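One chain comes next, on its own, written out as structure tokens in the form predicted on its own.
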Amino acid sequence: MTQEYMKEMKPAYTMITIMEEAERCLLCHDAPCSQSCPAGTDPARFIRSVRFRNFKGAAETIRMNNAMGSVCARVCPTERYCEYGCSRTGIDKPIDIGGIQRFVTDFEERIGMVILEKGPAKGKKIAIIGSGPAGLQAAATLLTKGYDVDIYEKNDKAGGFLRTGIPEYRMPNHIVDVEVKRIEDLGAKIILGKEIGKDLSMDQLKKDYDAVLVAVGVGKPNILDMFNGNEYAVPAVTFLAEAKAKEGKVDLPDNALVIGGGDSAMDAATTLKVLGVQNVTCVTRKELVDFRASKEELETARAAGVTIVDGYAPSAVDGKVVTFKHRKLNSELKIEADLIVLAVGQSSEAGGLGLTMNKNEVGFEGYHAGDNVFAAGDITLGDKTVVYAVRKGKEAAEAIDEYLGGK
């Protein structure tokens, strides 16, 4: 089962099949797919290049617009964005834009293309706190504008949630390593094992740098009060991080319960099945029509054999037995499991940075967070997806450039 966890679940295109898929594109003049991409990756343009077998040109389009192109190709919920806008949907099904992007970025890596270049030196230094997708994209954008960039990461490896929160079969650590190295080669200095607010003060950082970008994400797991101290319960992000760090070699029981209905819940449930857990039940208070997880994540979990029960919220817990009540019906459900995985959301890790979040700490409303401090990624308002983190990283970098006198 460990072998299944360590290999990508979705097969890649071949040279023949990639052309077949690209030739399905209608080459729309108004390119609704490109208009629907939050990161501005411009799928219409790179698919057109693929149709003419100009894979280098396709790679340049992707990488110039999205420094995390290889990552987004694998984990972007394309059915919400570019594929949702695809005109081909009205005929049969949308173009597999993510699959084409993955083929192109794999080709880019295979032949060793170097596309991004550092801009003429501006003599100004930026500190970025956090090395997730928003921080890495912001670093790439700032470096191409000529700024010097230092990235502070509290863990011993860069990548943030990409490395710890997404299963290997969806996001291989090799891809994270490649994306990080591209940005290091561009000129970024990554300082590992340094937590701002603990090992180094925010005030000192503000003095030492012309601008500071906070991109720490929302990696702190939420725990329902009733599960505090429960020996059978573990947060989904904790379970996913351990499974990835140990390459799937974790001890698991024969039955497990996942509570939640987002992407992390589906990742946890599918991971449990891939690693050999016989019975995996996922219970979510959301009904399937309002499901938060992406369509692909939901279908993958179902295909793996996960039982999904919707409309029920936990009302009580006694050890390994959880009682659920339906939100609308007079119905109760009890499930006993040797492992209870809680995927009930995450909160900001910006504590200790001296920043004032808006109500309920749901995020900054803009990119400028006061003085010479800026914010990007999941701690800002908006979608909590990798592709939106890329967008926010780009926009925050532009805000910093404007603040420092750029054009």
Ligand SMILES: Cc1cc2nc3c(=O)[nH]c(=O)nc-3n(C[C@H](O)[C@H](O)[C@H](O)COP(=O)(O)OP(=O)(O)OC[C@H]3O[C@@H](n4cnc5c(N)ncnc54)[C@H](O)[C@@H]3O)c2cc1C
Second form
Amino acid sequence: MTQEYMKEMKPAYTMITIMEEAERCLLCHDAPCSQSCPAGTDPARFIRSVRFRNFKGAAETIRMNNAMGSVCARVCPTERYCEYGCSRTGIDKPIDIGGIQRFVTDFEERIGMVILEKGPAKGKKIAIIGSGPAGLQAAATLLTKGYDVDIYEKNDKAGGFLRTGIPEYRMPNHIVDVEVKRIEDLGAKIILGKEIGKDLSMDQLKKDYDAVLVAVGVGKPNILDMFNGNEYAVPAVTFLAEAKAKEGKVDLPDNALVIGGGDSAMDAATTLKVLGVQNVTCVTRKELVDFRASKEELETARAAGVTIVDGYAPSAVDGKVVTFKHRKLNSELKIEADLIVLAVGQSSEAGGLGLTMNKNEVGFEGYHAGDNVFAAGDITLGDKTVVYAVRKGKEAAEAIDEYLGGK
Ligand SMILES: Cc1cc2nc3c(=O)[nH]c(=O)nc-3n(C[C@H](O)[C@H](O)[C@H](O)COP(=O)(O)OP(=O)(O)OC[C@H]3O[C@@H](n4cnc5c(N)ncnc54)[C@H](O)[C@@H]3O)c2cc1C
Ligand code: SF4
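I have the form predicted on its own already, so could you send the form predicted together with this ligand?
Up next: the whole complex, starting with the chain shown before.
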């Protein structure tokens, strides 16, 4: 079953099928797809290039606007963004924009295109804390403007949740390697295994660099109090990180219970099924109509054979038996499982860096966090998606440039 885990689940287009898909595009004026990409990747423009078989031009459009182009092609919840308003929907179904983007970025890689170039040197140094998509995108934008960039990463590999969270069958590590190498080739120095706030102080960084960008994400898993110390319970992000690092070769239970209804819950449940666990039940507080996970993730989990029970919240736990109560009905449910995966959200550890976080909603508003410190990615307010991290990385880089007199 590890073979299935290691293989990209969604098939890629061929040269023939990509043209068929691109030819469905209506080449809209003021295209809704381009207006609703948070990162400004401009699908209408790159699909038009594909229509004229100009794959190089298409790759340039994607890469100039989105340094994480190959990643977004695979994991972006497009049904929420570019495909949501696609004019083709009225005729049959939206254009598969993610699929076309994947074909073009795979082509870019296959022929070794180098699109982004370092700008004329400005003689100013920026430190970025965190090598997830926000930090990597900010690095790319700053490098093209001529800044020197050092990225500090506490893990031993770069990529943030692209590397440790999203399963291999959706986000292969070799694609993350390629995206990271592009940023290194552009001139970024990535310092691995260095945790800011522990191995090096924030004050030191503020002194040593002209500006510091905090892009540390929300990596700390939340735990429901009743599961504290429970030997059968594990946070979803911990389970997913282990499965990815060990290429799926992890100890498996006979049956598993996943608690939660977001992307991490769907990924954990599908991973367990793909790896061969017979019974996987996912119980979520939300009802299916208000589901947080993307439609594709939900459909993938169901197709893999995950049983989804909605509207129930955990009320008690006794060892491996969890009791749930329905939020509206007078109904109780008891489920026994050898593994209980908790996918009930994550929070930030940015407090350890001396930054004041918004108490109600995890995150900063805006980009400038005082002195020469800026913030981007999941720790800022807004959608917690890769494409939003890219957008925020770009905007934070612009804010730093403005602060340092670049404009
Ligand atoms: C299981 C899962 C599935 C997901 N699926 C999708 C999906 O399908 N589509 C989608 O768009 N989004 C998805 N997401 C969300 C997406 O991964 C995040 O929105 C995105 O990665 C946020 O980027 P970031 O750069 O802000 O933070 P992260 O990717 O979290 O990166 C932060 C980095 O900072 C490092 N760091 C933290 N503290 C320090 C420190 N003190 N010093 C040095 N380094 C530090 C961390 O080690 C990490 O590498 C998923 C998330 C998870 C967990
Ligand atoms: S909205 Fe849909 S049909 Fe119109 S340009 Fe974009 S992808 Fe093509």
